[in-house]
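Only one chain is shown below, in structure tokens, and it's the form predicted on its own.
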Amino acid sequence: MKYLKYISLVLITTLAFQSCKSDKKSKDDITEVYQCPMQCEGDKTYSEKGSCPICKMDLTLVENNSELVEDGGISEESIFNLTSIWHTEEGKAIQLKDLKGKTLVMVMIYTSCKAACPRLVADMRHIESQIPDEKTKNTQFVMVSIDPETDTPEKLKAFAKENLMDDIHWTFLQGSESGVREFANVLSVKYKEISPIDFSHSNIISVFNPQGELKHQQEGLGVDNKDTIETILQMTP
């Protein structure tokens, strides 16, 4: 009888583990989804990594739920954070989570410079020229300056219907000088003021998932914009 005992404790604990167990791997199976880059299977996803059935291109993480903080479904790295007021181009109060759910490709620039910024212009409008319709829609190209007390919401708007960077999938930024300080820190991004309308600045371009999560930064003028487009593609349903 005693023995019996002994067997039937056994089998509990061996049952009770395996129930922890089993419950403990469904929750990861869905804190990673999968896509093709290509959608060859429209919005079809898979909780592992492989390939495409179809074109065998490798399957991308397009959402990651384990990284997550449990208020706001954000996590500790995304920009979404940040609590600094911005203004666009249309004189709209926003904060950076309200562009959440899109690719977002962003850089800092002002609109009086006269030597590097036009080449980022440039380098946006390229790489913006190089994704398809299906998946512009789903991102968004954002300007943001680095003078803000010369860079009025007017004036930004002016600008961009100026280099035909007024299209919705386009946003321009001012923000208060502590905003604009606080983001270049998070892009390490530098800048200094050298007279009253020039700045010294690097010169990233900035690539963020749908949850605000830094992934990819092109830095330097007239450099390739392969990987960042790549990176777009891969990254945006």
Second form
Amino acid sequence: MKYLKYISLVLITTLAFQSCKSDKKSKDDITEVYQCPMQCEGDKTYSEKGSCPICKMDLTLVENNSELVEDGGISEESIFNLTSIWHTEEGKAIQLKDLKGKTLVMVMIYTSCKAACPRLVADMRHIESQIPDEKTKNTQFVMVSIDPETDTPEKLKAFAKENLMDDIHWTFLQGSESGVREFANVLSVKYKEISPIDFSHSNIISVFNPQGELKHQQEGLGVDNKDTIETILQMTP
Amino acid sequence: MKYHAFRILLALLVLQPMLFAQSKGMVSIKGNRYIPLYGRDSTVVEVKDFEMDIYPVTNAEYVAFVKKYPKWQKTKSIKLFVDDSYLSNWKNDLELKDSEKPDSPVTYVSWFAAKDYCECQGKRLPTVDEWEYVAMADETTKDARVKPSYNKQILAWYEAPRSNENSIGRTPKNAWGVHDLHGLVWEWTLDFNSVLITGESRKDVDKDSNLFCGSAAVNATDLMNYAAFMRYAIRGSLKAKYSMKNLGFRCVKDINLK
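What would you give as the form predicted together with its partner chain, now that the form predicted on its own is on the page?
Now the full complex is given, and it begins with the chain already shown.
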């Protein structure tokens, strides 16, 4: 009984320290950022007060710097450059960049699919189950419909419930036909409508880092999810 | 009375172009059902009425486009949408190399760029089915695929080197009044990524019995149409950010039924 007390005490202290650590880290992230008021060097910022090397004006403190840094943080390869509008299973209209800040695990499916999709869904659930809870918080599992006509937000919501994928870290997206085609091309996913309710399509699960850059793709059905899981674990805080 | 008839005739003549209003540089394509090489289940597909650019988009037109939309300039375009060879026959952001002709078809463009170009003109890229539908015409017949001369001529064109450096409009116009579908450059299509005959398709596509390798050939509807095979094969191997020397595009437009 005494041991148990000690163990729990140790656990609590380590937990407390851990949370301290993470607090500190986030504080460190928010540093003051200075920028030339004329933006002589574009978006270039300085971490200290001073004057612009080009126009010699005093650098000014950038307000809301965390957001600015994040905005500048989108690289050329980020999928957050896509501007198409999507509807979630909750009926909310979003852009992909609204998913920024979390590791994204994405797959393209359609809900009336009988052959491969259930296995893709199973793969996604298997991957999700291998991610510890504290990392799941920082991960978003996204199912993008390749059949936007049939897969309305209501239908996606029903599918989510039916497949026990209705938690907050699951998102289902309905796009426009052109948005879906564009997104598929970013993922190099191929698909074709072969009848009004049937598509053939590539089976690819893609992992993006919180900045929206493609880090890993897993192709095929029933393949080993190990690499995908490892990528997610590595990238997610 | 005679005068009256003349007036009606005059009115008809004036109205006629309005009735059959066509966008500048485009021709109307009357839709129909046909069997493409690879259709839905390799059977009949339906193409609705639409308008198609008579010529592929030229270098000069693309210069005007990037002036208006700087995000598609060579150094400003982002890596998500273009690869390293994007506009590699250009001197800088706004000028072609001196060796390039303004009235040659624009090439070294990615699918994303081509799609945006068309959308900025209020148009779109043609689907594979639409493109193939118009491209099966020769100079006199709208479906010339059965003619040996049709296939022979296209293959001869495909063999000709450096055709991308030619000017637009040098090949005879087909029965629809469209130039250069064959004999100049390959062209992007809106849904090129619906062609599932990639090398990897054996493992990454669910209906894998449908469209790969040997079975692709068995499924195809017209085994003599080698030229079409080549087009579908190249579509299957493309990725949307790729740019190629001999790959350009043209736009189409839905016909608005007001």
